[in-house]
Amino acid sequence: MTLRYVTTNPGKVREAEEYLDEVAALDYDYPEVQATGLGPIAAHGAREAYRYAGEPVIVDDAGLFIEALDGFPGPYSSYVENTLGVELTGRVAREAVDEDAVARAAFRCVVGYCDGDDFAATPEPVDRGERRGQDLAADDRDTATTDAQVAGGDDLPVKLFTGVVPGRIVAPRGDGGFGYDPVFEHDGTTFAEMDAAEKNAVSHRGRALAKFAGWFAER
């Protein structure tokens, strides 16, 4: 069975192929919901994509969460990148902490999977849609709802898998990658200074996909 990955980015598909045997891109532009956590956004996208494709799909949503800015830009990372820009966002983050203090941040990714069927209880959460429209916290709680808490929802269930990479915001370095990669340092190296293999080995998306792949193998 070929799993459909909702993306137009071939790099995402190549990364997913490191963890999944058969995966192919699905070009489907779904309207994103507004939420302060990644989980509801990924769940909504997976739900809409499954209704469109009629076959198992995965969707991911990712963002940069800066501690000194209360998690901003988080789910709004793409919009902030296109409006404020990466360098200005990084400068604001560094200026928000005391001199010589570390501007801590984390890249987060949530992968949502939907195949139209329900899921047996596992540590990973299930979103059944009844939280849509609520203001959810922009931290791990956006994917920490238990099966018992979401039981009774009447929408398509979506299984969620989270990947997190801790780091800090620094002055831009490196010519590779994209987005916030030049200002995000992990273990002394910015993502923009890593080649594709190095970045994929530690990436938030890779960590979420690895969790998903381990679960999916038993699905």
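Please show me the structure of the same protein in the form predicted together with inosine 5'-triphosphate, now that we have looked at it in the form predicted alone.
No partner chains or extra molecules come along with it, only the chain itself.
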């Protein structure tokens, strides 16, 4: 059975192909819930994508979290890219810190996997939909949801894998990658100056996908 990477973003699929031999893109714009954490968005998206595809799926929800802006744009990164734009968002971030200070930021990514079956909660969280209506702000952290917390949920189980990469916001450089890559520098190089393999080796998505690939290979 093929694994489908459900996304409207071809840049994500290019990166995923580095990790997963048997992944095929499925271009479907699944309905996204509005939440302040990436975990619930990825979990909801994975269920929607699985119901649509009818075979095993992964989705990922990613965002840029700028420290001086209190984590903005975070889960709203897509909206902000389409409205403010990458360059202006970068400029706002750099102006929010003192002249000599570094505009620190992090990219975060949560990969959600759903195949209709159940799985154990550890080492990474499982979302069974039981958190709807609760405060969803802080539940996309790396900490595993405990079995006690997930018991009683009645929705399709989704396995979540988180990846984070620290960096700084700089004036745009490079023309590779996509989205905010030109303004995100990690160890002196922007993501847009890296090729897909170099970006994957350190990126939020690469880290989340590496965890997923290890777990999936055992499954």
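Take the two forms, superpose them, and find the largest set of C-alpha atoms that agree within 1.5 Å; that set is the rigid core. The structure presented is a predicted model; accordingly, all values stated were derived computationally and were not measured. Positions refer to the first chain, counted from 1.
| query | Under a superposition restricted to the rigid core, does Lys211 display a Cα displacement of 2 angstroms or more between the two forms? | reply | Stays below the 2 Å threshold, so no.
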